[in-house]
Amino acid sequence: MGTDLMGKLPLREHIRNMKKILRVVTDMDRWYFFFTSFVHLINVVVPYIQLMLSAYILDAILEKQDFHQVFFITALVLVIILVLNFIASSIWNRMEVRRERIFSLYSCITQTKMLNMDFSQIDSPKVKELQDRMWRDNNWGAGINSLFWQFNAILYGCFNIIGALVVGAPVVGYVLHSRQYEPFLVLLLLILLTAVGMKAGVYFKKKDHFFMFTFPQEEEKEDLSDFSWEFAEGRGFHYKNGKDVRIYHSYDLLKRWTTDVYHNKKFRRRLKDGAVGLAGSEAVVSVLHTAMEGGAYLMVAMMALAGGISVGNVVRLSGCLKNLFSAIYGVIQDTAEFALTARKQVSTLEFLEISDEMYKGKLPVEKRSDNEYQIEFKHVSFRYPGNEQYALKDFSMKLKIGEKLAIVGMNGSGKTTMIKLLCRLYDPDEGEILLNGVDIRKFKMDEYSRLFSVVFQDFVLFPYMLAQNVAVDVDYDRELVRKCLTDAGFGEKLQEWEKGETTYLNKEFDDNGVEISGGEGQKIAIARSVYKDAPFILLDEPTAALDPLAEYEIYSNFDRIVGTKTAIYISHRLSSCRFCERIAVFHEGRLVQYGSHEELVADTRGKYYEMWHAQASYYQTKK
C-alpha cells in the first residue's frame, strides 16, 4: 500500500492528481490562492526594490550625486518596502487562518463522506483497504498543509524567476551582443551544473522517500511486522491498556514490537538509506547554492572588468542570477514534492468519490399514531461484501405489531445479520422485505429509519453531556431524559451526580467527567433507544459482556420500560426468551425453529432444547 506511493506515474497521472487536489482546495475557499499569490508577489518585488536600491546608491556615491537627492530617494523607497510588508503580512496572517479553515473543512469532509456513506460500503474489504490506505499515505508529512506550504513556495518561485529575468534583462543582452565567450561558458557551466544537481537531488530524495514510504512486505513480517510500525506510530496503544501492561507484566513483549524493531538489520539497512537520502539532498542543495553563488558573481566580475556594466549593476545583476538559478531549481524540487503530496491524497480523493449503492427511496413513511406496522421477510439471502458464504438464507417471517420477539442462536448464527437488514444497513442479496406489504427499499431512507430504536453489542457512547448522549441532539427534553433514564435503571446514579444530566461521559472535553462501568453504559444506551420513541426498539446483544444474571435484571427493567411496543431481543444467551411471546432460533444462517418457549423445548430434538438445558442453570434464581 505504501509502496504505491514509490512506483513511476506518467507525467500526464501527475498533472491530473495536482489538478485534482487543487480543485478540492479551491472548492472549499476560492480566493485563498489568489491572496497568497499577491502576497508572493510583494515578497518577491520587495528584495528587487532592494537591490535595485543598493545598486542605485553605489553608483550615486561613485557619481558623486547630490546627497538630498539619494537621501529622499532612498528614505521614499524605505517607505514603500515598508507598506508593502504591512500589506503582505497583514493578508498573509488571514490567509493562514483561512488555511487552519480549510485543513478543519478537509477533515470534515472524510469525516462527513463517512458518517453519510452506505453503511455496507462502509463495511467492505475496499474501502477498509482505502482507508488504511490514506492512514499510511498521511503518516509521514503534514497532510494536506504539506499541499499548502509547497505550492506556494511555487508560486514564489515562479515569481521569483520572472522578477529575476525583468531586473536582470540587461545580462541576457550584454552576453548576447558582448564578444567575449567568458561570460556565457560560466553560464553554460552553472546550467549543466544546475541540471546534474536536479538529478542527483531526485536520487536522493528517492533514497529518502523509499524510506519514509514503503512498509515491510510480507516476506519481512517475521522480522519487522507491520504492527510495529503501527504500535510505534500510536495506533495500537491507549491508556486503557496499561491495566493489562502493568497486570501481566507485557513489557518484554512490547519492547519486541517497538524499540526492538528498530535494531533489526533490515530496519538500520531502511534507516541508513534514508539518512543518506537526506544528507545527501541537504549535500546537493548547499553545493547548488554555493556554485550559483559563486558563478553569478563571477559572471558579473567578468562583465565589469570588460567595462560592460557599473559597479552598481555588478551587485544587481549578480543577485539576479544568484536568484534566477536558484527559484529555478527550487521551483522543479518543489514541485516534485508537490507531485508525491498530490499522490499521498488519491487514496483520500478516491474515498471522497466512492458512490453510494443503495438506493435511498422516494416513498414517504406513513405516519401512524396507532403504530400499525407490519414487517414481513420474505425468502431473504445475503453475504457480506466479499463473503462467498451466507450469512443469512432463505430467511421468511413475519413481524407482528406490539409483539416480543427473541430472535437467538449461537455466534454467527446470522441474528445480528438479520436486524442490520431490517434497519436498512443492508439490502438483501435475495428476497425482499415488506412494511405494510411495500418494499422497504421504496421508502425515503431517513423516514424509514426512524421506525427503529437499536442497542447494538458495540453501542458507542460520545463523550459529550449524558442528556445528550440520550437525546443524540445538542437540544434535549429535560424532564423526558431524566424519566427515561430512571427507566433503565439509572436514576439513582443521576442522582449522586452533582451536575445530574449535563455530567460529561468521560474527561475528554471536561476535566470533571465521569468514568462510567460496562453496565452503566448499557443503561444509558437503553434510556437512548426509549428516548427516541420508535414503534420498533431492538436491543442486539447489548449485555454480551455481562454475567447471565445481571443480563436477566437488564432485560427485565426493559421489558418493563417498552410496554406495548414491537421488541426484538437478540441474544446468544437465553435470558430474554422469558419475556417474549414468539421465539426465532437461528442456526448458520437459517431460521430453523420459530413459536413459544413450551413449544420449542418440547422438542427435545431441537436446537432451542440443546441451548436451553446448556443454559438453564444460570437461570435458576430467578424462576
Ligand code: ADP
Contents of the next structure:
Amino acid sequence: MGTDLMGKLPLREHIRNMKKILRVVTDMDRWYFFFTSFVHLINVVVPYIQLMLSAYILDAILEKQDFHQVFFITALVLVIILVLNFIASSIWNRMEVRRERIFSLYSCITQTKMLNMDFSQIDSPKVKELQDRMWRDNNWGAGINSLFWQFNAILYGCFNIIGALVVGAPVVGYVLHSRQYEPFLVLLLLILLTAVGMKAGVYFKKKDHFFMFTFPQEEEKEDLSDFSWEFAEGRGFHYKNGKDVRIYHSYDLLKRWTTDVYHNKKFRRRLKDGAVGLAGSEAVVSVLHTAMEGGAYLMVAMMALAGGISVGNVVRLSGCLKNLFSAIYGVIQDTAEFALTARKQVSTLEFLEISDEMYKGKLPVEKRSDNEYQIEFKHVSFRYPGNEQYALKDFSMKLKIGEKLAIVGMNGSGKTTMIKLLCRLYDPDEGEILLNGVDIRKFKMDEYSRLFSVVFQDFVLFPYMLAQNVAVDVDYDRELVRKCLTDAGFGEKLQEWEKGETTYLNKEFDDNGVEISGGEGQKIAIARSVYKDAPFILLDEPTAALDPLAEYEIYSNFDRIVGTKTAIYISHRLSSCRFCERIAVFHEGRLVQYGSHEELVADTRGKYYEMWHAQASYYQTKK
Ligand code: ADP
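Can you return the structure of this protein in the form predicted in complex with the ligand rather than the form predicted alone?
To see the whole picture, the full complex is given below, headed by that same chain.
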C-alpha cells in the first residue's frame, strides 16, 4: 500500500520525518542550505531596502530636502542593491548545480543500498513490500526534488517574517501604545484571517497533493489513476510486447489497466478532487492576499489619519504588514507541504535504515596456489524467508577438490538454492557448510566470495564494453579477455565485430552498441566466469539458451574452460551432465542419489533412472 498521506499523523512524527529527511540531504551536502540561506537573506533585505528608499524619497520630496544629497544617497543605495543582487544570483546559480548533484546522489542511494545490503534481505517479502511502497511513494519522482524548493521557501519566509518585524516594529509599538482601538482590531482580524486561511490552505493543499503524488490504494488497483509512462510500461505497454499484442490481440486487456482509466468513475472523482484542491488552494491565497493588502493599508491609513506618521512611513509600514502576513501564511503552507514530502520519504528512509543481519566473518581466507579448497555440506536445511516449505532439507555432501560435479533434478528441487548457500548469499537455517573444515560463516565475506565464479541463470550483462563485461572491471587484460571469449564459444562473433572486445553491449552508451541474443549473452557470462579464475566454478544451466551445436562446443571445451578447478554443473538435461565424474540427483529439496552416470542409471528404482528414461527419446535424437 502507498503511504496514506491523508491519514492523521501526530505533529511530533511529522517533525521527526522532516528532521530525518533533512539530515539525509545535509549529509550529502552540508553547505547547500547554508548558502541558499545567505541568498534568501539578500532576497529579503533588498526589497526592504527598496521600500525604505521609496519612503525616504517620498519624505525627501515632501520635506524639500537637498536634491544632491537625495540623488547621492539614491545612487549609492541602487549600487548596493545591484551588488547584492549580483552576489545572490551568482551563489544561487552555483546552488542550482549543487541541488542537481544532491538530487542525483539521493536517487542513487537506494540503488546503492540495494546492491550492498545482504542479498537475503532483498529477497525477503518484508523488503519487497517496502520497495513497492517506496516506488509508489516516489511516484512521479516528485518526492525529494520538491523538498528543495519547499525548504528554501520556508527559509525565505522565515527571513521575510524577521525582516517585516524588524522594519515594521514601529507599527507594533504604535498599536501597543496608541489609545486607538481600530488599528488593533484590524491587526487582530488579520491574525484571525491568517489562522483560518492556513487551516483552509493546508486542507486544499493536502487534497491537491493526494491527487498529484499518491498511488491508488490496493483496493483501487483496478481503477488505476496514474498515467505516467513508466507506469504504463509496468502494465505491459512496452515495445517488446509488440509481437504478443498483435498475435493475441491483447491490446484490450492492457488498455483496461492504462488508458481506460481516463473514463473510469473513481479516476474522475480523483481528478475532480485534485482540481478542487488546486482551485481551493489558489482561492485561499488570493483572498488572503487581498485581505492582507487591504487590512495593511487600512491600518496604516488609520494611523496616518490620527497623525504622527509621515507619508514615507505609511508606505514603509503598509509594505511590512502586507509582507508579514503573507510570509507567515507562506511559511505555514510550505511547512505543511514539506511535512507531506517528508512523509512520502519515510519508506525510503526505512529502506535505508535496514541493517545487515548476516555475520560478515573475520577469518581471512587462506590463499592457496594449489587450489586445495574442500567444501562440505553437513545436514544443511534452508527455507526462504516467508516460506513454509524447505527449499533444501538435510543436505550433506563433500565436494572433492578438482571434481566435476553435476547436479540434476526437476525445476524447484533446490539446485540453485544449494549454489546460493554455497556462495553465502544466504546462510543455512540448520547445519553448516565447511571450507577446509571451518564454518564458512567465519570467513571474511568478501574474501570468501572471491573463491567462486558463478554463472547464474539470470546473469546480468551491463551496457558497457564487451571486455569490461568479461573482466567486470574498467581495465582488463585484452589477450585474456579474448581467450576466455574464444573458449566460451564466442570467438567467431568476436572476429565479426568491427570493434571486437571494445564493442558496447546495447546502445545505451554507444549508438554503435550491439544487441545480443540470449545464447550470446550466456557465452559472455561463461567467459566472465572463466576470466575470474576462481578455484570453484559454478554453472547454473549455462547452456539453456544455446543451440545443440553451441552446447556441444561448450562441453568439448569444458575441461579447458574449467581446468583443475572444482566445478559444479547444474542442468535439467541429463545428457548434458554425462561428462561429469559425479552426479548428484535432487528431488524436492533433498539429495536422493549420488554417483556416476553408469551407477545411477543402473538403479532402476532411482529418480535418475526415471528421469533418464522419461527424457530418453529426446536425448537419443540429440546424441
Ligand atoms: P531449482 O534450481 O532446482 O529449479 P530452486 O533452488 O531455485 O530450484 O528452488 C527451490 C525451491 O525454493 C522452489 O520451491 C522455489 O519456488 C523456492 N524458491 C526459490 N527462490 C526463492 C525465493 N527467492 N523466495 C522464495 N522461494 C524461493
